[in-house]
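In the block that follows, a single chain appears as structure tokens, in the form predicted on its own.
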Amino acid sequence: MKYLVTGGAGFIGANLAFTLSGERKAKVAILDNFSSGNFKNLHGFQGDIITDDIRNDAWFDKAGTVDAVFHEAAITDTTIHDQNKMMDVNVEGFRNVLRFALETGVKRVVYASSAGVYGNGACPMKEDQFLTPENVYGFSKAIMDNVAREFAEAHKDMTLVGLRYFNVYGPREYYKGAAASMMYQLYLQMKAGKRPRIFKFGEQMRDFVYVKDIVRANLNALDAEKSCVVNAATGAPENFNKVIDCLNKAMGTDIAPEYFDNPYGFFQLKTQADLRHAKALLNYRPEWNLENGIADYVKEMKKSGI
């Protein structure tokens, strides 16, 4: 089997590429323009790397024939407010990937959507609820879901699976800088002996999901019997105080948080995924809870010298 991973030099894409080539023993080609991905995420990667932008088509011939496409390439920084750029890269880039699939005979595309489509919607968040994205990133992902649905309806011999990622953390996110997860940011503060800083009073809740579960969701999508969009999360939200408790336990420290006022006009108080569709359609069941995920992540960071 041969797979194409777009955005394969990024956080989730790199983890996926290594699992496909290692666990699945597949041939893997990565497409990345290295605008936000980092070559250090790919140390030891044995496959091909195509350096190009998803919005071009020069890479079509270089990618050749593949059995499936995992589409991770996107602008994921929610602090970017350039609406034209966000929509062009995320939506038009996705259309181009679908065109590649159509022209080369690919029958399965698995793509990254986002919990950002729900905004401050009701919890637990369900795939069929009214979408209220609060930023252009979430809006771009909602439109990608629309594009995928219409494409699948027009090409019934193809299977498109969208995964609405919730708050993902784990190895290979180090090069995201300020956009890296709170687990990583707080770990760095605590490792430096500083009190971890979180908004008052640490009670905001997130459906944190370890990247190894996200990779598993992508692999399960290869066996989906029909096109769909499903949540990819744990379904068990935790607050930021719990994150710090887990970090203290994993790091062998006992550092109290420092609370400060939330400066943002908009901030999600809670995210939580309803996983019924993910379980029914992808047989997806998360294996990592917050404590075990953070413990494994801290071990990986210590081993990497971070």
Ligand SMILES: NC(=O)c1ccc[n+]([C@@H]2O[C@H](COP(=O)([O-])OP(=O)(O)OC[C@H]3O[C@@H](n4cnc5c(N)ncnc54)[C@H](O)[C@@H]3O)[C@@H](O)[C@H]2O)c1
The other form holds:
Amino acid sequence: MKYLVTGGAGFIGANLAFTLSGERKAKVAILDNFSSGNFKNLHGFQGDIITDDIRNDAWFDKAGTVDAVFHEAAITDTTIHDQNKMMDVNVEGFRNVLRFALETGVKRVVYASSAGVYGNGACPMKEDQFLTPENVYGFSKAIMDNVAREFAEAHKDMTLVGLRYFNVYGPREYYKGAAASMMYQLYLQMKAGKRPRIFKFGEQMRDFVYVKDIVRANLNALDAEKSCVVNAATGAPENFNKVIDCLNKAMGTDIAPEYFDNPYGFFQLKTQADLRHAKALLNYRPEWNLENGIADYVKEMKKSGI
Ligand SMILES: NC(=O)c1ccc[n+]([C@@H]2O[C@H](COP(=O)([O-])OP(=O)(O)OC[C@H]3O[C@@H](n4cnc5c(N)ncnc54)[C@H](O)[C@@H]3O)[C@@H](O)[C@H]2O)c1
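Given the form predicted on its own above, produce the structure of the same protein in the form predicted in complex with the ligand.
Starting with the chain above, the whole complex follows.
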């Protein structure tokens, strides 16, 4: 099998590319413009890399024929408010990837959507609830889901699977800077012997999901029988105090958080995925809870000298 992973130099794409080429023994080509990804995520990668923008089509010939596309490339920094740029890269870029699939006969596209589509919506968040994204990033992902739905309706021989990732953390997110997960930011603070800083009083809840579960959701999407958009998370939200507890446990430290006022007008109080569709349509079952995920992640970071 041969797969194309767009955004493969980034956090999730690189984890996916290694699992596809390692565990699945597939040929993998990565398409990335290295805008937020980094070659160091790909040390040891055995496949090809096409350096281009997803919005171009010069890469179509270089990518050649593939069995499926995993589309991870996007502007992923949710604090970017340039609406034109966000919509152009995320939506028009996706449309171009779908055009590639159509023109080269690819029958399956798995793409990254986001829990950002739900904004501060009701929990547990269901795929068919009214979407109220709070920023243009979440809005771009909601429009990608609309584009995918219409495309799948028009091309019944193709399977399009959208995965609405919740808060993903894990190895190879190191180059995302401020956009990296809270697990990573807090780990660095604690490792430097500082008190981890979180908004008062650490009670906001997130459906944190370990990247190994996200990779699994992508692999399961290869077997999906029909096009769909489903949540990818744990379904079991935890708060930021618990994150610090788990980090202390994994790092062998006992550092209390330092609370500070939330400077933003908007901040989600809770996210939680409803996983019924993911279970029914992808046979997806998260294997990592917060404690195990953080313990594994800390082990990986120590191994990498971080
Ligand atoms: N990490 C999360 O918690 C999370 C949550 C929800 C959804 N997602 C989605 O998952 C996908 C992967 O996110 P990530 O966390 O790995 O982010 P990332 O920023 O590490 O990876 C994105 C990759 O896309 C590449 N890219 C960006 N624009 C490009 C373009 N125009 N052409 C070619 N390549 C381009 C970047 O260089 C980078 O390697 C994204 O679509 C993101 O929106 C991530």
